[in-house]
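Heads up, the chain below is alone and in the form predicted on its own; it's given as structure tokens.
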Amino acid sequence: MVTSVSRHPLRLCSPSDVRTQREGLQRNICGKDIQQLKMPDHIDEKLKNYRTAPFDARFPNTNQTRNCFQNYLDFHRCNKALSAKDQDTAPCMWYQRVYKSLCPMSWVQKWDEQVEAGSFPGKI
């Protein structure tokens, strides 16, 4: 039996494995304690399984220009926020991989030059 893997972080198990709050097992998801679900491990798994940008409901149209730009902004915002807190920036790599698969490299190079020069139009 072939099952599809969902991109939602809590849907990596079958619905029968998920225990709900009503059953009194609110801390268990797929038989694991929520404390055991470490974000970096999960992100490493997502990055390892990454093929191309997943569907984003915010950008349902064929033209993915805004999706490209938003992921570029999200990557730099994430890096800035986590670096300011002296935390690992590994979660930000997801945004980088998405924008690199969506955006033409000429745009990325231009935006990188603008960020370095301080003339980038987006709010980072």
Contents of the next structure:
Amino acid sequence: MVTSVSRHPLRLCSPSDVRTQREGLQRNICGKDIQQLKMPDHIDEKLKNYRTAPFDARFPNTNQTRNCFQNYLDFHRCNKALSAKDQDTAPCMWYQRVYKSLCPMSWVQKWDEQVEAGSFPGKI
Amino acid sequence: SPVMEELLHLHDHALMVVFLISTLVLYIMLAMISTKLTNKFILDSQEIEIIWTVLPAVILILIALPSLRILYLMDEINDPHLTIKAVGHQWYWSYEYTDYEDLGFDTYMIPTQDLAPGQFRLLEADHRMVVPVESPLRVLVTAEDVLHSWAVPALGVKMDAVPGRLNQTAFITFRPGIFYGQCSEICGAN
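The form predicted together with the partner chain, contrasted with the form predicted on its own above:
Zooming out: every chain and molecule, the one shown earlier first.
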């Protein structure tokens, strides 16, 4: 999900771009948080043209249980990570569409109840 | 479906080989039984032993090559247009179409006494799973209680439904119509 940055690589950095290294966020050469640079344009287009969950090379075989579970986890982790930084959670909608396509509704319902109750077995 | 057609061709090919071999063996048996000649002096015959070792090996290769071809054809990755979930219960199926909205429904077999004239016994269902033609489809099969199996012979599809596991199968149809299937795993007390 790397979006190309439309800035000249030799652009001078403004003082507000400089941050301390201790924050541990990904940086480009001007010190801007890369997460902020990943604009949701591509994701809007992808969501608009969404048909069904595409082939995922991480799960090429018959057993797709892990595919469904991984996307459910990724959605919640993405939401948690982006909300923590007060950013738009629109990119997380992709994971939601995929897990809704793949996972049976009863599984999703059970997991949602577990997440609300705090007893969900996965690490979010 | 194209896969089923290939499977049919393989089956015809293998069955033809089986018929040829069976005919040959039967002929030889009848010829041995009905002859009055006897041979007391055979010690060894290398030529015929070579023939009846090499020829079966060649026949086996001729059967194996199309079989492997179809095996890999069935495993090909297709980019599906639609994902449908088939969930097995005792004793009905439920189908979920959740790509765009949460659509799900149960479908029960029509009991024999409720069939209309012209309908097939033990095959008809009250709500059919509808799929678009000429579109690669992904079906994810699972079960809610015990083992089931989702099978549609006309499409060359059979996939076991295991509780807690999501099994993927794919197919594509080129002919509109009604395709019947039955649960292919024993899933009840009787």
